[in-house]
Amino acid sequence: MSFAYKLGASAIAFAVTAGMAYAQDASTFWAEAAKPYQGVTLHGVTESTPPSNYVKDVLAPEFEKLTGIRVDIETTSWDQMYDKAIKDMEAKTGIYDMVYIEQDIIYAYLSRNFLVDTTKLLADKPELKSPNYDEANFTSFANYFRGENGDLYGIPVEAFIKTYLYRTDLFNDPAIQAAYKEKTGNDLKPATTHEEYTAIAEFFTEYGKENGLDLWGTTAQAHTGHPASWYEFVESIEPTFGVYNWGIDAANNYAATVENGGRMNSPEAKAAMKYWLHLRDIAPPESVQSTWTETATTMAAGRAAQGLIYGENAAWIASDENQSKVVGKIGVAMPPLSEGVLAQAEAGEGYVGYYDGGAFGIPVTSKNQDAAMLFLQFIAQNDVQPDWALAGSRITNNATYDDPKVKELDAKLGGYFTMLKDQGKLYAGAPPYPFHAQVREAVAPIFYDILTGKIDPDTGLDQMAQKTEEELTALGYRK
């Protein structure tokens, strides 16, 4: 979910020859164990952003170096993306041998034996193993591909948060502080609460009007014919009221609405769904159609002075100047929050916001499994992590921390990796549910419609609430 991000050649050029070290110790492993394997081409599908990127342009080109295999990695929109893997798999088609398994459709997947055990894989086949990897490496947001039996079905690729970005330069401008001391009677500084984000979006809105500024308060991801709407506002914006798992009661017989127990159309949702479309009515103009790829140019070309951003485009938008025009001008935050949710989330009952990524999964349809197997220890290495890191803002093992360049760049994201390792646990993903796209395809016309003015807030929620309640008997989970 995000904004494409091409290598240069020289980046390419510099990854690949940073790699050569753990290359030429490991080559020999390697190209025993593709003995078999030679003439095979591996072809994969994901979505188009900068951690897929470098795969398809540094790591499957140094794996083919290796081992003679051939992998084709094919990058799209989220959309084909989703409907090519999961057309594949259901017509056991085997056209692909990995597919983008995002975290909130993992369940899904699993539900319906779509993807290979890798962990029983390499334990049926120790040859295939190979000594540098271990799932040990990675960190805790593994678990998320992880199934009931403890093993994992996916290898990450990517992991990071929705975080916070504000403008430094303009948040630490004495005029401007001056200005919105003044205006506001506070001091002006990151938002810890609604209110306070909302005072500084509506303040620099009106300073961009005021002095002839191509400048806005705040991004919003509020497309209103596309799911990244949805999911900003279930997953990044609800939670910071205190609505957790979009809503729905699990343990109370998947509850939806209010008057059974659950908090879909709660006052709190409610509040929250009020917060944003007002921050979505100061926002650019273009947010009425942005979807994750375009809050982040918004944001990268200056025309916000804050927002929620994947984290993923958070590297690109504050240090690479053919891209961004604030790099050097970033800075990182928790999203605000009500009173009670931080609590709730350190004791494990809640969380802040969303902790997003995905993983490379083998179809139990590959007639390649095998050879897909090594490709994804390959790109599974500590040794090939740090380079990535820089190219994604991604990290999904622990040792990457720790490199030397990592912390150099974190420094200049003026802090977003050591945000990810220390407060990452309280984030989450996507809530458990094999019903997800079911859902969340059943009240998006009622959604869109809250975004158009169809319907007023508070009746399209209740609407929402109902028509969860209706699929999810339907689907046989509410009885």
Second form
Amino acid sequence: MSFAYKLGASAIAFAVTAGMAYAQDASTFWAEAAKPYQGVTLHGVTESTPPSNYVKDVLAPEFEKLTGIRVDIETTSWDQMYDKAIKDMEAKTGIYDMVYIEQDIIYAYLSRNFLVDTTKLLADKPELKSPNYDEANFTSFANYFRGENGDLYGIPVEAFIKTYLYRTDLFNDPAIQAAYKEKTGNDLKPATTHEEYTAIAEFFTEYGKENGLDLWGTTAQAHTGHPASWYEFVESIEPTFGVYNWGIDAANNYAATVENGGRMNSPEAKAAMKYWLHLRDIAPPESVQSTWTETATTMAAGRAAQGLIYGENAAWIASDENQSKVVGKIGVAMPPLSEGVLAQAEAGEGYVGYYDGGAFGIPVTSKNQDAAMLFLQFIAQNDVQPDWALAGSRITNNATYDDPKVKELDAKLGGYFTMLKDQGKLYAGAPPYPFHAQVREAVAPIFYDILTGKIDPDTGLDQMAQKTEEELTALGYRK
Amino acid sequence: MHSNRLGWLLLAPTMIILFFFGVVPFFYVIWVSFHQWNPFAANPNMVFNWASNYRQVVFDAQLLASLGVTFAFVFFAVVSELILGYLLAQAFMKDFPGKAFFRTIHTLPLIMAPIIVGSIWKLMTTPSIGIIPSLVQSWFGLDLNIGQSAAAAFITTVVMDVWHWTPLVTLSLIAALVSLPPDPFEQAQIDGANKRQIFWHITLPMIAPAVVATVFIRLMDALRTVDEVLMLTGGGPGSATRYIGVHIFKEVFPRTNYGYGSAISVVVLYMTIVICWLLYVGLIAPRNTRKG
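What does the same protein look like in the form predicted in complex with the partner chain, given that the last one was the form predicted alone?
Whole complex next, starting from this chain.
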């Protein structure tokens, strides 16, 4: 037996032994680590979304089987979720051991010291650290949940981009392509500019009307009394016109008006508003009552040819025949952009749309922080990610992209996951403001008045910018 | 003496619960209303600001608009419920086939949680999906879209409230009508009084206490309507259905403007008490005075 052969055999034997030891270590870890917490029941609150429902229905029972620690996850509406979590943390009642932290609220929670520093917790208590858990496993989206010290305050549970979905069956239909070419002189393909998007939307709305179809040219998340419309405008429409961070310049004393250096009422913002209102007018009639959920339902019902849809809904729209009429008929593309926006996004000076998602954090008021940390490590393992990605079209760990099941679904989704991996960096989460809901609610009545036509977009945006500065002054951020 | 002490002892648990869940929060809201307090402000602490929040109430155009639509909502909802409730109560006083079945069906909305009522009405009024826009389109050729039309949204919230709460009025008035003695009605008929005269001069005065009590209950409920409307319209389109309860909800919870929100709550409570007192003075007190 040559030396090289012996060396190779030894290496393999070592690897197998080490692997077995590691596997045993990983499988016994949960039972051992959970021993001090027998009889504990963890309580979590989150929004009722496909990824969160997977945590509740699949991951929590699996964790209980392994550890004996019961996990009750309360899934509720988006606003109720915030209401319950904030009241609990504010009043220090300690009801919840885990709260869902949407990317845009993390800054408010951190400013109030609501959350446990998970990096520090694991460093202080190494006996709690799972051998499978490593912050390096997460995609760069996890960075949104880091504090100023670089530590992680939330374990990512979902991440997705709000992007452009279109109907491949309609866009690839030769008869429709010919009709579109005849009407506009252009080839029918996913829009790259706002003008193209508008032309396609107008074409399909007219096409639906002429042919007696329940088909419109675009979706619009334009509820006239719900914050969803505000979010669609400031996070998905304005950035494509080059207006970032809601048009507020944090570095310039939180200016919002053009005269003070902000861009909330800039010509680009006003153009974005008019563009969006026009799309709303040619979208299905339910659009004025649509939040993110109803917009996805409209797309899934086959009532729109294209639209901006939150990625958490992309998987079921494209692949679940029980819920969707457009299975296998969905393509994805980057949203239409104004000139120069892509270059700004590539240079890190802007972004093309919203990178949304959330994490589970542990409130400092939780009475079961250690047990909650165990559960959060459990759901952060690479092993549990692929099936979770299939159920909720969310990816938070780098390794998930390479899983065969995920790759298979990616093909059905028209390359959504590939886009998330390769172009995700061009999208951005919400700006790091601790006053999201405060500014949003302060300007909401004006914003809704623009949507109903009570005031014109130019006047409305001027008033919104003014009101934003007033609110930020009252809150003490603007001096 | 012994029984008096026993009485207090039996009442104690209720009194303690009421103290902690009613009296303490009430005074806490009053205390908060004299502070500037938004936990997400640069200074998240409570800052005593005298009566600034109450001063702001007077000049808050959004609040005044909210009060305006609230009073309109309360007026149309309560009056409709009263008229419809009385007519139904009279109908249920008579015997007809299937009366018990219809009375049960008619009472069902009462046992539904407001949030469920809001959800059902949202489903029924969503354009292209809901049955109501479909029927309105086929019967009247009109496009009903409560996300677009302020008038349609307002009327829908009134109709929803009437649908939900008329059974309460009906049940109260049935109880009042059943308890009326037959003698005055027989005498009036002998004297030749017609139905209208009997209603105005005998029935209405005799059931007036029940009517006023029912109006008080419905008035107070309608003034603090939140969940149904929040679910159905979110207060929109624009501010068309941003009733005062919805306004306070949005001010206190999403906006976390606890100080100002508390001030509005105190003002609305005061207004409710004043309205009820005016109703009492206008409807019940003169009757008691005449008796005296």
